[in-house]
Amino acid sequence: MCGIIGIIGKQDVTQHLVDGLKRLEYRGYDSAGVATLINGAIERRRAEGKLENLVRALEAKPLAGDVGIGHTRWATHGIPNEANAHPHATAKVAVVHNGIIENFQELKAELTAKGHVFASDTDTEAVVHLITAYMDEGLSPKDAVAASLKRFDGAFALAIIFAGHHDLMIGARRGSPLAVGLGDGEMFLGSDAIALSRLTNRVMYLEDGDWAVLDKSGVEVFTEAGEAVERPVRISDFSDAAVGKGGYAHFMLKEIYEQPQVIGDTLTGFINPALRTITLPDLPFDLSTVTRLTLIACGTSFYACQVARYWIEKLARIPVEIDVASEFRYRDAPMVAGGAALFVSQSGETADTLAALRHAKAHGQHILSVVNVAQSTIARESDATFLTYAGPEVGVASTKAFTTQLVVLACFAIALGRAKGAIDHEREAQLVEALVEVPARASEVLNHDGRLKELAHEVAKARDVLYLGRGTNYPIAMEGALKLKEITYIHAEGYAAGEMKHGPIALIDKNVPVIVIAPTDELFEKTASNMQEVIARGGRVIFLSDVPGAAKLGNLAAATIALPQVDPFVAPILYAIPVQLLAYHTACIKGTDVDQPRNLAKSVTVE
């Protein structure tokens, strides 16, 4: 969602603000702006659209100042235009905001009655006017913010500067993440450590409800109740290399090609190769006592959970429920004593997933999480966290985060199966050996990139595309369809292959490409029958199988990709890669914005 950067510097900060915003572009946005203090007065530059428009505005009318805030906005209240772009400001206060102020209409009515004039359609403008109103009553900036925070309903991360105060910035968070960066005679605020990586590697993560008062000498942190508190300072390991394109045309392509490496890195954290066993981090409860498991996530991470359900129920023989995080709380499902809930989120800050986590915790569940950011809110609020080692993922469409999530969930399924006594060491060793092969096999899959690029020309002509799969590859079909929708804007759907005769087969004609995902597992023959039903009705099939599968049916399909033959247990991890590449190349052909597709945000930090 929206990106925030704030700097109390030693010299002009505008270029550093813009650089920070460039590093936040991956979060998704539709307008951008900065505000600084010049001789004590607040000055702003804002622009609709991409950051390059803001850069042009700054070139036309430069902005100086040694303290400032910047923002990339993903529209919620009010259309994307310059008037609704952040920072919002009065003569006394300027604010940037990530989140939603749910009671802004009531606040706006109250403040309008007092003579405040609103210039935008945003909820954020109520923040800046309320703080101003308290300052008009004689409160100091710090006290005005403290009083205002108590009145906001909803989620927010805020960075605030004040006219006449070159050595003051206040940040606050509730629900949305915010980090403080510590420099030498300089201080920083950012939505995440990536935004601050060129400015400092010393980062303090605010806890939920915290607010922080920054000056050049340091920071004071207060809880929601107003009590002073210390938060640990951590050393960030983000580097320019990690968040650069590395010579690739797009972040997404770079991240697809990083998968063999990051899958291997992730496996290293869980596998004992000498003993051929899985080792999980220490858990505060006995895994063998878990009688029911709930898996919860959003978007691509939800599809990872769908694969994991097959794995866990088969290997551990316990019931698994999965739910979309945004629906879970409102369904208010019964949660059994001794149950565990596992939450999957790349950022560890996904608002719906975090809210579901707190709901499950309130109902006595053991809380586990799979995240890519060790210091994220979801990680901190979990009983135990299983880290993916994907590194920063900048492309909005998840690729390497998804496959590393699958790797972690596969390891967890094996460990749970052993803990429950449902599999023995011999079976565990077989599955571990299959996982150990995945990085090398993933490299082999990437060798098909050229052929997938050729096939993308056919897909790019389509208005509708279908993906079919069975078993653990049914969720991969849905993930493939999601990738295509996200970055090409072509309508696509993923179906369980056996469901074709229950409706979707009516869509089949020569203009609808059908991507069939069918490794040679126990369901191969069933999927083959469904594929032949498609072909009999004029459908053009792109067949993703392994070498034996391609030998059996490849001559029937319009096109065939023969992937390495692997244990069916790990096939979903490998088959995720060609559907990513097919979507990527199709998007390039159509000329869409691959890394920042329209209307999407990388980290969804509001409900």
Ligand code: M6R
The other form holds:
Amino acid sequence: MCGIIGIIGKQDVTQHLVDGLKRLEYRGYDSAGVATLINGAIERRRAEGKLENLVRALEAKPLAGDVGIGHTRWATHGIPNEANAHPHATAKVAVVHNGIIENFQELKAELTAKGHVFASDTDTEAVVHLITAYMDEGLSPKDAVAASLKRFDGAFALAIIFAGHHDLMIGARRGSPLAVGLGDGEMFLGSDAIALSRLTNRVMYLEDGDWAVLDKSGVEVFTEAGEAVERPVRISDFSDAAVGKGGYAHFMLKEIYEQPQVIGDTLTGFINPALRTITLPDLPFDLSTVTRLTLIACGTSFYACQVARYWIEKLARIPVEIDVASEFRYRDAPMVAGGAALFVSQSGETADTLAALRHAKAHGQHILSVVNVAQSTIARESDATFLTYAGPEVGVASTKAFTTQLVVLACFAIALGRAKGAIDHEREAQLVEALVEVPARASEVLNHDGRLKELAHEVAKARDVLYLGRGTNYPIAMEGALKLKEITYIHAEGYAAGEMKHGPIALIDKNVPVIVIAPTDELFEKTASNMQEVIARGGRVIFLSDVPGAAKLGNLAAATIALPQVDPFVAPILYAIPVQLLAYHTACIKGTDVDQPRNLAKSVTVE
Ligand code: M6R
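Now show me the form predicted together with the named molecule; what you just gave was the form predicted on its own.
Full complex below, order starting with the chain above.
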């Protein structure tokens, strides 16, 4: 969380810093700030709240300078105000930081005792003062940073500039991501390649523990142990078009509408349509030897794991354990020797998921991952990675990343089933055919957008909303509730439809919309009975089913959406789309900030 950028440029850098921060605002928007050097002296502009406030501050008081750093904040230590906004600075050093310095209290006490005066409540200020203290002792900027890095506990990505040094910027990372951009006579640092997409497409990803000394002509990279090291330069494929809204009112809506395309792109990476088989990338171990699988993720990616558990248990007949990363990491779960763990993450940088991955690795598990960002830390630290081809997802509410994760996990479940000898070629071919149909059916689902928009008016009036589903559509119920909560701030819960009668049914009255997700699968009749129980108690049901399901029961519900009928195997991929649209339109009616909902950030790089 928090986005950072740094530029050593040929001319004034402030406008480029602000452009980069616009691309990073999805990482946090509690405050924003920039610092540059003007005639060798550090100058800052900072503002509480969104980037537009910083832009106004810069219009009122412009900032020149050919070297500078910028930050967009997701608050951890210290409330979101101007004093806590980055960059933090002394007369000698200015720093932007993403992460948490866990031992900042001890460092602050030590530095305060030496006479340093802190001006904020942040952990980051300890970084600035420690580097300054080493420079006060006579160390060069580079040596002062090297000495300071050894003293920090916790996670950080840092960009640092120094008064009097127009041709120097230092970056460092541990835990949080950081990329170096290579220009022509100018150099850049950024939290990700998206931040740098207008400046350069030549990007070097720092490894964990690396730190980098940049000047206008190049970069020297050092490992945590201080050894000089070469890191590969890659060509980033983020274009401006891919990170723009493309004429849609919000990124979220654009990303919902991209789903038929990106689901197709993702399938292409795994399916052989002629043979009707699944092909996985090469694995460093034999899938047929896996006897138990652990699936770990956070948030929406965790719901993708929940769907995958049903698929894998059914098709591969092996037990699957799932957990949210923040719990798995600390519950000391026993892990079988030679077992496999699969981590799912859009960003590939989520701190909880990464910590869980490292924990599983330390316990001898084979590490697999499903990520959307090929160069992310989770991808790099996995034994094998299955990529989703969703393209950059900017809206904080995950949409196309979720459905493409489901596609990859469906392919993985089929491949595992085949490797375990639990399904034959004929079954594999049927499942592949069902998957191949998904992009076209997803386009048909989008045709219901207008009706979902009408229904959103009813949802927008509610204080609580319930979502019900069974089997693979139970996680879709929870995902629908999460989408609604995070962008509309309406309380919502997703339940296994059969669980209603064990408590939540007490909530039902005419003011609580109940979204029932029930394609005609083997559980349809059971879910239908639960829907009747809700209706009998005065509940107003919005019924999401398929054409036969709607024909059978649509007259009972207050409103019905009849989606195309598909193989039940792929239904959860399609039923994710109407719950996304319902949440989206409800948020628009309520006037909330759809792409940047309060208190959230897209990439959660703190534990
Ligand atoms: O990048 P990741 O997939 O690891 O992110 C995990 C969650 O933070 C993320 O899915 C979050 O729950 C979304 N805001 C949900 O829309």
